[in-house]
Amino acid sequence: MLQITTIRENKEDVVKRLELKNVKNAAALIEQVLEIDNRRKAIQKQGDDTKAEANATARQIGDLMKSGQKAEAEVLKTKTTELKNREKELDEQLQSTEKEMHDLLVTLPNTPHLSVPPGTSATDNAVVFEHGSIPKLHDKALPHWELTAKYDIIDFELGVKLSGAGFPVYKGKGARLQRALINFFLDKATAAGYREIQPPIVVNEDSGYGTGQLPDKEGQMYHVGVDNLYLIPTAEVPITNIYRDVILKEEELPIKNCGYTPCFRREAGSYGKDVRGLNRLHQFDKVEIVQIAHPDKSYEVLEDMRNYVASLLTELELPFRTLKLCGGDMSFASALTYDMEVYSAAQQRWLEVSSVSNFETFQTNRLKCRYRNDKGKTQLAHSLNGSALALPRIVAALLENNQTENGIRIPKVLVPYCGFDTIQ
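Can you show how this chain looks by itself in the form predicted in complex with the RNA?
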């Protein structure tokens, strides 16, 4: 959520940036926010004054009672009834005005960084980095959903039997490859200075709200109704919420955490080849990296994070490219996002395997995650996160790109983790 102080102080800039994210009527919306804010301030002032008067009267009554002046006290009591009514009325007005503002503010997306390319869809994203060459496959090369069946390593039908579409069962070397990737990613992240976290994979409403899944994207998450808990769509949710309602010391920044969790996504409304095989699942594994950073340093941190993710892909010997997302393709909460895509040679398409974003204060404003600066004032920190990495599409690309007529070759870095170098 955008900060009202930011909107007040940088009106034109906020409008300009919202337009970069294709928000319609940005200027009018901001004017409306400011109008409500002014109304809110006026109501609060009146309410505070009324309360101050009521407090003073109550004190007077107390003094009169003590000195035995009962009659005078009774007179004052009638005065407070009137004050109380006004107080109640103003409180209600304040609440409804605050709600009005809040309801409007939550509809506004984060303001993008000015380097974000303008645009409305994925075709406007800017390719900022490419690595590796697209592999040439042999004539009988198969897409990964056929390879997994051929080698009996991932069973989609069995998942349908147990749970439904989008819940594959990993078997034998397929399961071992999953475990290998998780361990490889966690070891790398730890070596890069991230502290490993094992969070809960169901979270409460407050947490869902803190990172922005609630109230809007409720349909994206599985909901455990009886306990009113949500299955996490990403480890970002619990790991970032660690810092909800926390005031950090400036010297603690940046805070680097990582964690492996299964992720659950309902993802209604997609069909066809986009969701075939491992391309899109309801449950998948992911290692996430999360940083809480100083506002002056968060863009350095973002570059650092995307270089880190690139290094993982390089080690896995996967051809990939880095996109800087355009205003129209970025997520609601992000100020700047890099997507990393690997090339899946049998499908002959790019698959998004990581998204690295700087949210600036958009999440921390909701989370109330602050640090104390050198002047002793509390300020919102910046939050960032990235996948490092999401497994299924990595597996898809590994299987497809490394297939030979004699089996699938495991990249060198994973062999110690797998305990085998080929899937036959």
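Superpose the two forms; the largest set of C-alphas matching within 1.5 Å is the rigid core. Positions refer to the first chain, counted from 1. Note that the structure is a prediction, hence the values are computed from the model and not measured. What changes on going to the form predicted on its own:
Comparing the chain between these two forms, the hinge between its two rigid parts falls at I43, out of the candidates N373, K368, I43, P109.
When the larger part is held fixed by a C-alpha superposition, the smaller rigid part turns by 20° between these two forms.
Having seen the form predicted in complex with the RNA, could you now give me the structure of the form predicted on its own?
There are no partners or other molecules in what follows, just the one chain.
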């Protein structure tokens, strides 16, 4: 959530950045925010003045009673009652105005970093890095959804029987490949200084609100209505919320956590050829990296996280590219996002496998996640997260790019984790 002080002190800049994210009527919305804040300040001042007058009158009554001037004291008691009633009325107005302010602020997305390219869709994203060569497949090469059936390693139809579309069943070497990737990603994250967390996979409303999924993405989350809990769309949600309402020490920053979880997304409105097989699922596995960083160093941290994800893709021998997302393709909460895409040789297209984002203070303002600096003052920290990595499209690319006429080759780095080097 944007900070009102930032809006007031940098109004034109905030409008410019919101327009970069294609927010309609950004200038009018910011003026509305400031108008509500002016009303809030005026009500707050009236309330403070009324309270001060009531306290002064109460002391005056005490002095009159001590001096035996009871009649005069009784007159002032009537005034005190009126002031108390006015104070209560102003307090109710203040609460109503603060709620009005909050309800408007939560509809505003984060302001993007000025390096974010303008644009309205994924076609406007900027390619900033490419690595590896596109593999050339044999004439009888298959897309992964046919490979998985051929080798009986992932069963999409069985998943439909058990749960519905988008819930595949991993079998035999397919299940072992999943487990191998999870363990590989966790081991690499631990070696890079991340502490492993195993969080709950359901969260409450406060947690969904804290990281910006609520109210923005409520329709994309699975809701357990009886208990009013949400299945997590990413481990980012519970891991980042560990630091909700926490004041950290400056020397603790950056804090680096990672975690494996299944993830759940309704993916409402998704259809067509791009959702076949593993391309878009309702349940999938992912290892997430999360950092809480000092504001002065968060963009250095973002580059480190981006390079770390790139190193994983390099070790998996996958051709990939890095995109800097344009304003129109960024998430609600992000200030700057890099997407990593691997090339799917059988589908002949790029598949997103990771997003690495800096949220600056957007999440930490909601979370009230702060640190105390060397002068004893508390400040909002910055939060960052990245997929490292999401498994479905990684598996799709591994199967497609490494297929031969005699089977599917497993990248060398995964062989110790899988216990086999070929799927036949």
